[in-house]
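Form predicted on its own, single chain, as structure tokens, below.
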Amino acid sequence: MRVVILGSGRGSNAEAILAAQQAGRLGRARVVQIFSDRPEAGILALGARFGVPAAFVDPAPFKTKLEGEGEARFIAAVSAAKPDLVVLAGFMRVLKPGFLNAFAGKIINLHPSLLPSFPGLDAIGQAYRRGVKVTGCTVHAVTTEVDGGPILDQAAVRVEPGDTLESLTARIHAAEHALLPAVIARLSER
């Protein structure tokens, strides 16, 4: 299973999917390509080290979302790699019906709640800031809905007591690095 990452930021969901392959821990999937809508984005010094292309690609002219221009590159890119699977690993555009028509059924994203609850931004702060007792992580298919997909699956996280916004951030992003891999691995089985 040919699979492309699409991150924004450093990249640690990323590493984690990379150094599950380097282990034999990704079933038949195999990372062909990173794509990063920001040049300066520390997922892309991921590729040199693990020895998968990584590129950056000019998602203009909107700074949130990817339409026009900036989504017809990015399906191009996207496209050339020939993917069986699109991870969006810390991509933070909303994807538009161009994209996900161009690969329906082939996109899943890792956010960091319990969905449905504390959808979009800020998730984790969200949920502390409720006060919940539970939050975690969930892998879901992508759709036009903003984290609306179908559940595909999740890792809860106990917020203990005396934690701060910091360790339970830590937490969850260890959660997500088993989670996402894990997924992946069990699509690649199918």
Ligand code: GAR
Contents of the next structure:
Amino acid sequence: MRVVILGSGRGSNAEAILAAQQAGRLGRARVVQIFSDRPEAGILALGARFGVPAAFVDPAPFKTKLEGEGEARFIAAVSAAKPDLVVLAGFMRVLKPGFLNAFAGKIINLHPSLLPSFPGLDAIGQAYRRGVKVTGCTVHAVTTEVDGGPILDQAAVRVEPGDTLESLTARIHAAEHALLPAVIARLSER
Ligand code: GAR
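Got the form predicted on its own; could you also share the form predicted in complex with glycinamide ribonucleotide (GAR)?
Up next: the whole complex, starting with the chain shown before.
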């Protein structure tokens, strides 16, 4: 199963996927390409470290969504990698029907809350400020509804007395780093 990872940030989840692959814990999945919409994103440095091609793709003209020329560039770049699965690992743009239809049924997203609670931006902060006692992370299939597609798996994280936003964030990230590679491995064995 050929996997393409899209990310905008530091890439700790992409790193967890690549480390799982190195350790033989990614089933029949193999990461073939990493793309980012931000040229300075840490995720791009993983390419050299793990021997996977990694490249910036210009997402212009929009700031928070992928549409128009930027969408066309992403469709072309991702198509060229012939993915069986497209993994959004901290890709902070809303995907539109053009991209979704080009890879229909093949796109999964990681979100740092127990969806359907706290969709959208700053999900960990939203949950923390709301005072929930259990939060976590979700991997779901991507549809036109933002953070709304069918849920593939979740991991729960308890909010402990004395947790700060930082300590809670760290535990949610640790849960994500276990969950996302496990879901990819499972999908690859289907
Ligand atoms: C992760 O916590 C992921 O759940 C979140 O971005 C972070 C990326 O971290 N995604 C979203 O909030 C999507 N709405 P990383 O770059 O270290 O993998």
